[in-house]
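A lone chain, given as structure tokens: the form predicted alone.
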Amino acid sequence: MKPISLTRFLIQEQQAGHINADLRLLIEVVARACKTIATAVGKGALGGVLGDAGTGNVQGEAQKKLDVLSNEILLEANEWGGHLAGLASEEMDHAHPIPNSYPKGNYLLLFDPLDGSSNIDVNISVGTIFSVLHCPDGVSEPHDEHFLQAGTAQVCAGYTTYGPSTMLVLTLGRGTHAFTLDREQGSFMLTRQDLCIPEDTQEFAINLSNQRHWEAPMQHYVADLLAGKTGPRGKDFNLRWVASMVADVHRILTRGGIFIYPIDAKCRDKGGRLRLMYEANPMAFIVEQAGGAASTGRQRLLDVTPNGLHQRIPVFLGSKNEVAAAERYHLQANANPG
């Protein structure tokens, strides 16, 4: 059978009734943007974007050319649709109005232009994250209070992979398909439609690195996964880690695994390494979508009620009973704490 594009895709999901015309023209119009960023990724050196950009965001990171050039190609492809009240991104301090020179509407859209981007100077793949949300009734110009809501009220989010090839993956709220950018047409064709991450796993993404700086129940946790079948788990583990989130989703999307950064030392004042709003809330709609699970290590992470626009927080993603295992060590010890 032959592949059907994202266009089509979406118009058949609007002439069944599961979304509006607005937000169909929304995620087509993020999708060009992504091509557009993807042309920029694959050019790298010859298009002179690798490097720092010599600025940095909101959490007093480096940016790199790619972050900056990725961040003004999604915001001036959405500016003017009319399907938007407002955008806020990674890369700035607060949320983005629509100009009053454009016309409006009733989303909020959220994204991360360039998730893993320090891994963009040595050509390992990087990606765009983004999620849809509901303007509130009776906002018209929306600030950043009106974007904290619930990964439960998300209407659809996605990421692409820049990679050997670009794909696009996509929840609107009835599991979670995959798109793969065809060069030559310049088309996102459905190439995997309801993804299913298996329920069990011998795989898990974490940076050991940080090990030193776990929390007890991580270290258990981890401790008991490299003890392989000689140990609790009676299994052996493979630790795949790639340090770009979206190529290590994507792996899980594929064939399964855990995705954990949890919370340590080095990041506890800022209650966690990722991102709530941009990576974290988006990626577990679409994991959760396919089939898996997604949690702070203590309570299911689309339940969490944000606080600030640029809020971190731990993450545990992926094969549902990994999951499950991950959050019963650190439930473990809140309940038998020392």
Second form
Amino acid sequence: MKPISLTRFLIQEQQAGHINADLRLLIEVVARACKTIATAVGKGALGGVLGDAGTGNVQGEAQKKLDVLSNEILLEANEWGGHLAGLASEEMDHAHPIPNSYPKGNYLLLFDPLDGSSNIDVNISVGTIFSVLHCPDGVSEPHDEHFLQAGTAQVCAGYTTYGPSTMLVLTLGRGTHAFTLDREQGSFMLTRQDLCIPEDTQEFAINLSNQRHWEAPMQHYVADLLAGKTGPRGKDFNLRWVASMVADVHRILTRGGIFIYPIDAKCRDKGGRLRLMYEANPMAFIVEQAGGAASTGRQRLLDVTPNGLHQRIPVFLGSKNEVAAAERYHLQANANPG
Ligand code: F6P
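Moving from the form predicted alone to the form predicted together with 6-O-phosphono-beta-D-fructofuranose:
Entire complex below, previous chain first.
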């Protein structure tokens, strides 16, 4: 049977009363912007888009030309449709209220326009991650603080991966679904409904080069994974690390695994490496809706009350039982300090 398009999927969701017209439009607009980004990414060197932009973002990180371009594409696409009250981007210092010259809606959109952008110049998968929240009642010009809602408040989250095929993975809080871009038709087509992450795994994803900087419970946990069949875990584990969160999470949604970016001595002052609002929360929502789990190592990620738009956080997500195993090492260390 021919797969249905994203447009049809969303219309069906609306007809069933699960989403309203504004949220449908919002997702359609984000998907359209992602198609434009996919085209730019796909052109590579021919599009003149590779390399550094010569600027830095709010995090003090060097921006790639495609970081800047993807941010502009998402901003331009979403500003005027009337479905949003404001936007926030990993690439911008502060929230961006919708200008008064445009109609306004009740949603807030947050995005990481091009995640894993260090991979662009070496032609490895990158992606866009997004999250949708309600604008608090009575707020017409949302500022940073209005975006600081726990991950459980998300009404929708998704990502697009620009890999061998371009895929959009989406949750509206009723399962996680994957759409593949049909490049000839220009449409995202539903190719996997209700993704289901296996509860157990023998695969983990972590930047092992940071090992010497980790806290004691992380050292113990990964040492036990590496000890394999004859170690305390009693099974061999395989290591995979793309260094592009979207690509690593996509693999986990497809065949299971655990993705970890723990706190370490290098990022301790910042609270972690990955961003809560643009990376951790949307991915946690997507993973939970696919039957997986997401944690800081010490608590459910989606329950964290954010304290800043660019807050960073430790991330453990993927196969449920493996996330629980990683948490046990941290909670036991908390219980028996020293
Ligand atoms: O936050 C950006 C990001 O590129 C993620 O997509 C990825 O998981 C991580 O950083 C890679 O980190 P590292 O450079 O330590 O491998």
